[in-house]
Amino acid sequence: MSNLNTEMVEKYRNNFLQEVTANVEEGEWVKMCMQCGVCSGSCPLGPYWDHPPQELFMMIRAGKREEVLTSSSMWMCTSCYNCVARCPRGLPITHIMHGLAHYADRLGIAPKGQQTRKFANLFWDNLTKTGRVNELRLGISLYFMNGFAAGVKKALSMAGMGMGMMKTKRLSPMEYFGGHSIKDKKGLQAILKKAKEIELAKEQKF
């Protein structure tokens, strides 16, 4: 258990809802869930979640801290916003899901081998370098995220599609070395640095 996690447990003890409210983006909305299940029924990946959103909210209110924060469920969210659009109470469910995933990651207790967590981290690292996603770099990273052998096998199986994309100029090998970027990359890095400082200050406050 990390020092940060130990401190959080000591700070909030059995009041996990208070901890979520204080540390998770839009976490204060969890207590507003009325357990209707519309979010779960609206989610394209609903059948694959270990715990659908309304169940996670119930578990938070029941104080099941470790079970929630070590769950792979939050990492299944693809930000389609169906749940947000259909929630009768207008809960920002997508934000809460990403907030829980990020909080578990900060505490060092997020599931290590979870595929969608790997994708999320690879996507973020790719995006923050230039401010725009380099699709070729990201694709190659995804192919090899489970090891070299798995990456080669995946690349060979997708070779036909790759050649087709190059023929139609939808993919260029040169993109790997360049690609699109925003004009003010230094400004982006400054914003991200400031955001990390704000998060650190928040952790120290609570």
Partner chain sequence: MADEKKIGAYICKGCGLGDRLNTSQIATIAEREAKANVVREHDFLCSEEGVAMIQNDIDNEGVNHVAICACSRRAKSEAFNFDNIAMSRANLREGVIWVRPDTDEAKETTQEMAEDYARMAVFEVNFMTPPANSGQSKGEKGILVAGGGISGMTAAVEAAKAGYKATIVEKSATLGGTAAQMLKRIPQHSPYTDPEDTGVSELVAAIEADDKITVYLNATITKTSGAPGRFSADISTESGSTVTENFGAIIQASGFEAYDANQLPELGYGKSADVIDQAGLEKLALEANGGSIKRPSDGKEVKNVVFVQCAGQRSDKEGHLPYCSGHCCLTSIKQAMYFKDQNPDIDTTVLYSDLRTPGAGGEDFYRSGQDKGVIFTKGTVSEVKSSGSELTVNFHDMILNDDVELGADLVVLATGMVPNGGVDIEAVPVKDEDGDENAAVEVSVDSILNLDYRQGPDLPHLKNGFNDSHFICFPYETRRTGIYTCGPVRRPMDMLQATEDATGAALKAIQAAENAELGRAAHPRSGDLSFPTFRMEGCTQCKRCTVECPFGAIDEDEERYPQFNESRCRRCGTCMGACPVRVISFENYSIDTVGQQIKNVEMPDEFDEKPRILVLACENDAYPALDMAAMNGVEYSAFARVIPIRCLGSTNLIWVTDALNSGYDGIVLMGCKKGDDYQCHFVKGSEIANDRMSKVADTLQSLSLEPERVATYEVAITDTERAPQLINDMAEAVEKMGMSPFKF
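Given the form predicted on its own, state the structure of the form predicted together with its partner chain.
Partners and other molecules omitted; one chain follows.
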């Protein structure tokens, strides 16, 4: 358990709803769910979730902290916004899902091998380094996301396509070494640093 996690458990005791309200992006909306289930029925990936949104909201109210935060469910959200468009109560469900995922990630208790989580982190790291997504590096790190052997296998299977893209000048192997970036990399880093500070300050406040 991470420090932050223990801290939060200590702070909110049994009132998980209050914890979510305070710390999760758009978390104050969770109490407004009226359990109609339209979100769950509208979700194109619904059948693959352990707990559809409506159920997650109920679990939050029932204080099932561990189950919610370690669940892979909210990581399954593809941001199609079907649920948001249909929610009769106007809950920003997509944002709450991402908020929950982010919160679980910050607490360090999100499911370890969760693919979406891995991808999200890889993407973030890749992007923040230069301010632009380095597609070649991102692609390669995705190949090796699940281990070296799997990565080699995947890379070989994609070799043909890679060659084709190189021939048509759609992909430059030189990108692997640095690649292009935005003009003011330092400025970006400063912005991100400030954002993190604000987030932490907000956390301390509650």
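By rigid core we mean the largest C-alpha set that fits within 1.5 Å across both forms. Residue numbers count along the first chain shown, from 1. Note that the structure is a prediction, hence the values are computed from the model and not measured.
Relative to the superposed rigid core, Met165 undergoes a CA displacement of at least 2 Å between the two forms. Shown in the overlay between the two forms, fitted on the rigid core, is a CA shift at Ser141 smaller than 2 Å. The Cα position of Lys193 differs by less than 2 Å between the two forms after fitting on the rigid core. The two forms, fitted on their core, place the C-alpha of Gly178 4.6 Å apart, compared between the two forms.
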